[in-house]
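Presented below, as structure tokens, is a lone chain in the form predicted on its own.
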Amino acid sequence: MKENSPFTPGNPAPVELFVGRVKQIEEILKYVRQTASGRQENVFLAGERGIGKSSLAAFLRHLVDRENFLAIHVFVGGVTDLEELVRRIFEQILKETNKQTWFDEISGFFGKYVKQVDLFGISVSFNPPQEDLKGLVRNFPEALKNIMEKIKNEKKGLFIVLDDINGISETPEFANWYKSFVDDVATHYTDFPAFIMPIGIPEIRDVLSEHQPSLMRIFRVVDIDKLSDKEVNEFFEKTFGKVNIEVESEAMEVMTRFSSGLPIFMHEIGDAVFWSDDDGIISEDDASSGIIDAAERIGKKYLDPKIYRAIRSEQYRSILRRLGERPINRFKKGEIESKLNEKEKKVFNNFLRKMRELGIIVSDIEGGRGSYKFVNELYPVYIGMESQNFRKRTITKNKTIEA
């Protein structure tokens, strides 16, 4: 009986299952190695949601550990002020050094506000008063330099990932503070081996530029996009192979096609297919069954909040159900419009605009004028499922009323 799936939906991929991104990894490691010579580097890792930014950062951290850097991965989602950002950075540094022989030297720098917490294993917390945190914000370069001085006999430098800066980037203070930090380092330090990599969606670059027009000039921007079919195949082979499950070629083709090169969907599909299988061999039927389960999961996680909760208009929802009558990945505006009633036709252009704004569909250049396609093939599958469920609920309701 199966107990554990090797897939990790919603979480970064384990290092041993990471695939692809060779070009980006080589580029980033080049800058990390430059940092070892005392040159402060800043890389902005950009990519859409679900594209695998956190998994890439986790894999890089693993590689940088082997380069003898003190590597920390700080999750800052939901952080909106500089004091909390800086507190998390230094707390993570303390956690990473907690089991080292030189931890006392590091923790001594932070004084009495460092506490070792014996809860599910020894951990560390760092909670200084607000006034002290404000001081660390103002003197961030000096504080980092002090840390690097204390570890220079053990490590080549610092590697800091600031994951999910989307929230704090909305505040002008962050952009101005980061630019001041880089300027301060450039003018006052000849040796500052710290590599810092903020991670965010591409639009954040525009937000940061609006707040501080000079900021983006300091970053080396590294973009990541969808994985190739070959890389998706490699991921499924490696992950199913980890638990000694064979994948037939037809099943691999189905899983690869519906994954659309998106790691977030690869894990959802792989996990659903894993639980659909009962004989250790993934057949096309297993894959198809898993795809249906994955479509429902993905729809509820990612489409419901975007569409069904965002779109209140009954006409819009009615158009969605029309699209779901025969789930297709591509459609022409004219073909769908011919099936609509007069009320639906009046709002159809606005509906298409809203769907583009929500990132559900894009113009299909290959299909010609008036053609659109869903950004992922699982979207129309889920919309079709919702359309069928709506019809079933309507039939049941009508029968109840007649009875």
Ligand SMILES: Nc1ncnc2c1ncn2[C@@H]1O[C@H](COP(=O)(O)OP(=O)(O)OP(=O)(O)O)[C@@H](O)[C@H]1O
Contents of the next structure:
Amino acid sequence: MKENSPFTPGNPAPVELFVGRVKQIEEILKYVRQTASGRQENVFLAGERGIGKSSLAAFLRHLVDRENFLAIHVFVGGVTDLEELVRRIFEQILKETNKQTWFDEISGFFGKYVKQVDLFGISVSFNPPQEDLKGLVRNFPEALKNIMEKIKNEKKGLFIVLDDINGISETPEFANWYKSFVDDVATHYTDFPAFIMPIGIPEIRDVLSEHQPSLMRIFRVVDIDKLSDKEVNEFFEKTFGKVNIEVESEAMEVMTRFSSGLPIFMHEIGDAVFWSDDDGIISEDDASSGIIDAAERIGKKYLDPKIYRAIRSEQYRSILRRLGERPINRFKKGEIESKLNEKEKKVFNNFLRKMRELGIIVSDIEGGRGSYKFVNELYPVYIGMESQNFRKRTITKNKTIEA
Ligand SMILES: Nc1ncnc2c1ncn2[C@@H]1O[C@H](COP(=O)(O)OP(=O)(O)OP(=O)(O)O)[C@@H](O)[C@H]1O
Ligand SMILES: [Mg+2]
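I've shown you the form predicted on its own. Could you give me the structure of the form predicted in complex with this ligand?
In what comes next, the whole complex appears, and the chain from above leads the way.
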């Protein structure tokens, strides 16, 4: 009987299984160290959904903690007002210091609104009335400064991650508040060792600029993108190694190729392959059958809502099935077009545009004019599966009718 899978599709990567991001880590640590000398720094961490922003932040928190900063990772997805944002920041500071001997010094500052909640283990909560929260929003620099003063014998500074500001960035208040915070700090404090890192998808930069044109100037933007094949390889080695499973090199090659550099894919593939193996050695067959399972899971999560449920047009669907007839990850427009009927041909250009808009295919520059490729290696596997299933269903249906 197998033990639990070491893969964590959907959850930030545990520190010991984290790979890559070397350049970004170096860059960010440089700014963090700069903060220790009293200069307030702001980094905007940008990346597509699921590319690994929270995982990187968690890993950085771990490193920065060892460099003796008070490091907090605040999840603010879903937060839409500044009062709640600020409440969560201070509550997280409390939680982090709760484990320390100097907690009492800090908690005094938060006054009578700190509750020790023992219901589900030892924890603290911070719930002041709305009026006081408004005050904290207004006097945010001063409040942070007071905390830093209290901890300055123990800690070099503060490291604050604001994870997922996608929601709150939609309000003009956030951009203006942040800009005032930075200006206020720059004009009133010579020593303000606080590093702040908001996280969001790349489009958020434009949203913030619209609300407050000068805001993006104060951020150092750090982008994260796909992992390299070498890093994906390292991830599989580490993770299978952790549970003493050996991976044959052909298996490693296919798992890496189909992961397409996407962290989510490598976790889904790793997990599916883990469960398809039964002798502690991953062979190419184990890998292939795992990839089929992973393609199904990923297709259901990402492609079904995007295309199969969103596209109602019967023509589009039948073109998609044509695309899936052979397992290909790139194609020429003309080749596919020659297999289409008149009705399908008419909408083929629109179909291609739609698929591009949905982020499923892109133009294939290397292939020349009229060439396209799927954005990753796994999507065509699922599209192929759907096409096969459809054929099977039609055959069974016809047989039933004949009978
Ligand atoms: N560097 C990494 N090493 C190993 N696994 C990673 C790495 N980065 C991300 N992952 C894995 O990829 C998946 C997505 O990562 P994560 O949640 O950090 O992405 P995100 O960009 O924060 O996503 P979202 O936009 O949904 O918040 C998780 O399963 C996580 O464990
Ligand atoms: Mg995240």
